[in-house]
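Taking the form predicted on its own, here's one chain by itself in structure tokens.
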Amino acid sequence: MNVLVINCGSSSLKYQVINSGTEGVLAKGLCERIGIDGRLVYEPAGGEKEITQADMPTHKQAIQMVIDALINEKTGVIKSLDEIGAVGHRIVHGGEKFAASAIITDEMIQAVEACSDLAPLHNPANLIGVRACQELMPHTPMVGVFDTAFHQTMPKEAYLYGVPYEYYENYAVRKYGFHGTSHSYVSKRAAVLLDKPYESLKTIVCHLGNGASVCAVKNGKSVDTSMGLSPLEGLVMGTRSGDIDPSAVEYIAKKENLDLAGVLNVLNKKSGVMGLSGVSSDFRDLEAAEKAGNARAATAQQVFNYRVLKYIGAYAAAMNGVDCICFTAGLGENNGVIRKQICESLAFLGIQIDDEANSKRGEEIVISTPESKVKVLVIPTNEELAIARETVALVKER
């Protein structure tokens, strides 16, 4: 079975075309500048990337022309839609109704739009892109697969927050955790890496990316996160804040003449490495500052190391030990230095790195030594493929 899998934003629109059978990506691309003037990145397996600038008014002319695309007699990969077995959208929040993926119904839709003001910036979006498929593809088998999904089974006292109870009950505000996909992905490929049973691991995953978490998985089962209600919360990322304390924000606003909304869009789009640097989000940037002698580029990555360092500590405490610490994302994958810093404050778990091992960049490899009590390993995340398998599965079972 070829599967579609869209991730739907507010003017753009990534997609991949896999083969179920051999797990292998046919196309890949993305759609730019929806509404604006438009721009189509179109890369079929084995053949040289093409951009196309059209207009793309919505999204539905945006998907319709990456079937166009996948369709074309010269360089499409498909001969016909109907090739198409299913198509798997990526949903950012499920909220408490949705703990695992789910086929895409007019219910299903109506549930995630109940739980849109939770996720405003994401959800709306992804719905359109669900929306656009179902006019296109009427017949075609859809399925939801939520960030939030994953960091269900998470306990009460992982998730709740210390506010007055009725807020949870009413308002539903409690922690739900993000990157989900990429977490089961992750934790799942180290056990068979490591050649044990997935419920067996203690297992911290550290997606390390712009966006950034920490995840706990406990025989299986995310235990606890980084992320909260929204994906502010945790580490410091490259233009999040992460934790901070709730009053800061009164006092900033006071200071800074800021309504509430503005607050948020400093800590969300303005703070992070970017903001205690004031160089870059992008930590290839703050090297290079940092080697020309800038400051607040070295503090900036220590800050970060240090917040990931702590919520590793937390999650090794709160599942009383750890098997396996998996990096991953663009900086998990390949930034070697990071990863060695952040290990080497983890001596008091035993942990031994690999130098060689870990030079290696974008790999899956084991970059702990043999000797080390804890593993350690890099695996490249695939949250299409993830988004593909669960797609299949779900189809499959109708």
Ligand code: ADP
Contents of the next structure:
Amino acid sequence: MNVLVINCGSSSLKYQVINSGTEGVLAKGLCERIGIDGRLVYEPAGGEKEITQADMPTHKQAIQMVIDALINEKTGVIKSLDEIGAVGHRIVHGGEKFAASAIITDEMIQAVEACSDLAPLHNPANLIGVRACQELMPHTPMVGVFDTAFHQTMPKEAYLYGVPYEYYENYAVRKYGFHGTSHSYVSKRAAVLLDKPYESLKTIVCHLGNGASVCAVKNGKSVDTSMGLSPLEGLVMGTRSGDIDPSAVEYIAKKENLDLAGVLNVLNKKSGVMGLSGVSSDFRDLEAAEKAGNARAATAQQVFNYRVLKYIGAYAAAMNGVDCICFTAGLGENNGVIRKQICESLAFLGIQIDDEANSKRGEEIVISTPESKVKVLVIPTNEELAIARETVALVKER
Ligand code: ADP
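Okay, that was the form predicted on its own. Show me the form predicted in complex with the named molecule next.
First the chain shown before, then all remaining chains and molecules of the complex.
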């Protein structure tokens, strides 16, 4: 079956068509600047990447352009829409309602809408993509795959904040966690690569991209993760502050004459390594700036690494041990320097890194030495494939 995987944001939309038999990608790309002017990127497997400027005032028109590209006589990868057996949608927040992916129905959409308070920027945008696809492919089954679902196994002591319990009962204030599709995919791959039962491993996954989070996976279940009610908690990220004393919010608001939304905007978009360095949210720029003598760029990277290190330490304690640590996403997959620096500080766990293996990029590889007590792996994440697998499993079950 071919699955169209859609990750829909407010003004952009990423897509892939994956064949569930071969697990190969037939085509992928993105629509950008939806509602502004419009740009379609289309890349068929083994073919040339095409970039087209085209008006796409709505998401429906954007998805129509994707479909036109997919069935184009010359460069398309399918003959007609009938060759798309299902659509898998990434949905950011499933609240406590969704502990697993779900077939999209009217009731399911209502339940996602009910979680939108918790993710006002993401869920409505995800649903726009769902509705547009429903209009264009009314008979194709669709599945929602949630970023939060994998973490619904966290125990109370991990997901409750130390605030009045009524806030949890009345407003669902708690830790939810994100990147669940990635943490689940990577932790499962680690078990396969180490040839160990998934249900017997204590794994820490470090998803280090622009958005970044760490997850403790014990016996195949997420038991803690660094992001919280929103993706702002936890690690210092590209532009997000991560953990911060809430009192600083009031203090910054007064000093900078900002309201609550203004401070949160700073903490989400102008903080992290971007805010610390004043240079960039991209670690390639930070490395270049550091080499050119920029001390703040160096400090920003140290702060980032230190926070990752602390979460790994915390999760090793939370699981009473750790068998393997996995690095994934843009930085985790490509930045051996960060991996090495973090792991050097974990020597007390008996971790030893094989420098040659650690110098490789973007491939599944064990980067610890055979003597290392804890295995360290680089595992490129593949959220689209994970979404396609979930989608097929649910559609077949119907
Ligand atoms: P997002 O959360 O936006 O998906 P990514 O997973 O792409 O983010 O991660 C972005 C970070 O990964 C950037 O800081 C960038 O420097 C780093 N990165 C991505 N690709 C590479 C690469 N090929 N080489 C070195 N660093 C990379």
